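To begin, one chain is listed below as structure tokens, in the form predicted alone.
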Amino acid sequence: MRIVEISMFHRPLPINGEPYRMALQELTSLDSTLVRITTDTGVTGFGEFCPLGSAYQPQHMLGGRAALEEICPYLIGLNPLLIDRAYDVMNQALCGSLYAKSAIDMALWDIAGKVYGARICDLLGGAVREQVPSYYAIGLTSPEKAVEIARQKQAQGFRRLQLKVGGRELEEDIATVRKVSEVLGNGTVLAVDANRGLLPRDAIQLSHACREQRFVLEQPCQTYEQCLAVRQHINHPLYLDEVIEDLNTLLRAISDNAADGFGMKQSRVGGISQMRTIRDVCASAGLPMTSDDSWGGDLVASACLQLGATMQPNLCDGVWIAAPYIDGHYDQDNGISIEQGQLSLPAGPGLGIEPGIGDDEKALISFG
């Protein structure tokens, strides 16, 4: 079996209703890139990457597509089932740009699943459960609105909520955390996520002011060093997210005892192959993590869910997907949706998603 063609397609993902607000940016629409890999046997695999705007991390749509233009010609003719070998070729073709490589990696796993007649979760060691809890991120908003959303989402079955803070007056963040904490039911977990939007001083003050409230403080400050310093002075468990950019930074954080858990994004670290290793390292260290990505449609959602389903429940803090914020599915029959706070694995092989790319749809660019 050989790769004979790689094509890229564009998918706009407008955000429902109000803009999605975080500490450092506000978003109304995102652009996703779909990748299709075709083999000489007719088997096709699909991948996707969707950076969270251009100011979340050093990843953006046009940069990812440019990276794929550099990488893809070197993959034509390779055996798609030798995923690690293909990853070596990608690294030799281009340093960095892990988020672009993640889409290729995803498509290769999709092909492998289809060839072997297995879901990706089964190729990753096997699902420990068929349903995995998701969680809902409450964007930066007023205390009153945040309380309203928290009540609503708990009624819909979510047992983990993420609350955005940062980028505004600290007093409003403190008031929001306190008020949302008051309406949390038994068993509902709260993560207070600053997305790097707090100064170390303010992160410490927020934790001290909310010492009576139970939550995880996620990625409070801009840099790894700032978060490490803050950790010594706060009253809450600390999770790292944006600063964990690859396996090496994860190993450093574990060695430094820098975190009590991690918010992990597949595209940021390079895809399913890299997340598999990160999953195993975190399990060995006894540290929980999420199985997420920054944004995306059904393909990204399935990839995150497939990995999350293989994790022991006490080490999986949930799988976040963008579905609640966007309309529609790539695959009308098998698209990933949240029901009562849970995500169900698709039944089909590979990702179990067919993104509805017709034979007459023109690709942004093709190789092969």
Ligand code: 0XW
Contents of the next structure:
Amino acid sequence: MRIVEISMFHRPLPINGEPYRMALQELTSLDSTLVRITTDTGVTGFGEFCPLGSAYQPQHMLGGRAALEEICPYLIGLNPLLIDRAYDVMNQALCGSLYAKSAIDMALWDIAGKVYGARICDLLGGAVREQVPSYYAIGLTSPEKAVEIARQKQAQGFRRLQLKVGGRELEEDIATVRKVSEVLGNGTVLAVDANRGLLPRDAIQLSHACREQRFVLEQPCQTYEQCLAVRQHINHPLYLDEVIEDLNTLLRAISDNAADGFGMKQSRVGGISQMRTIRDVCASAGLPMTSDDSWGGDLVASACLQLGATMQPNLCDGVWIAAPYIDGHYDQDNGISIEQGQLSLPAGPGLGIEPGIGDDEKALISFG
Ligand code: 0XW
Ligand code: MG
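What I would like now is the form predicted in complex with this ligand, since the data block earlier showed the form predicted alone; can you produce it?
After this comes the whole thing, all chains and molecules, with the earlier chain placed first.
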């Protein structure tokens, strides 16, 4: 079996409703890139990457596409089932750009599932459960609006809420955390996520001011070292997200006892293959993580869900997907939606998603 063609396609993902506000970004539309890998047997696999805009992390749409233009010629002719070998070739062709490589990795896993007649979760050791909890991220907003959303999302079945803070007056963050905490039902847990937007002094003051409220404080400050220092002075478990850029930084964080859990994004670390290892390392350390990505449609959503379904429930803090902010699906029949706060694995092999790329759709670029 050989790769004979790799093509890229653009999928605009406008955000429905309010802009998506975090401490350092406000987003109204995202741009996703789909990758289609075609083999000589006619089996095709699909992947996707979708940076959270151009300023969130060192990733952006055009940079990812340029990285794939550099990489793809080296992949033509390879056996797509030898995923680790193909990844070696990608790393020899280009250093870094893990977010772009994640889309190739995803498509290769999709092909493997279709060839072996198995869902990706079952190639990753098997699903522990067929439904996996999602969680909802409440963007930066007023205390009153945050309370309204918290009530609404709990009524919809979510049992984990993430509340964005940072990038504004500390008093407003404190008021919002306190007000939302008051309306959390039994069994609903809260993550307060600053996406690196709090100064160390403010992260410490937020934790002290809200010492009566139960939550994990996620990625409060800009750097790993700042979070490590803040951890010594706060009253809440600390999660790391953006600074865990690869397996090595995860191993360092575990060795330093720097975190009580992790918000993990598949594209940041390089794809399903890397998230599988991170899953196992976190499990061996007894530390929970989420199985998320920055953004994306049904392909990214399925990839996060496939991995999340294989995680032990007590170590899986949920699978976040962007579907609530996206109108429609790539796959009208099998698109990934949240029902009662839960995600259900698609039945089909691989990702179980056909992204609806028409035969007449012109690719941004094709190789092979
Ligand atoms: C909530 N997320 C997983 C989605 C956005 O990309 C931000 C991210 C986070 O937790 O930082
Ligand atoms: Mg986060």
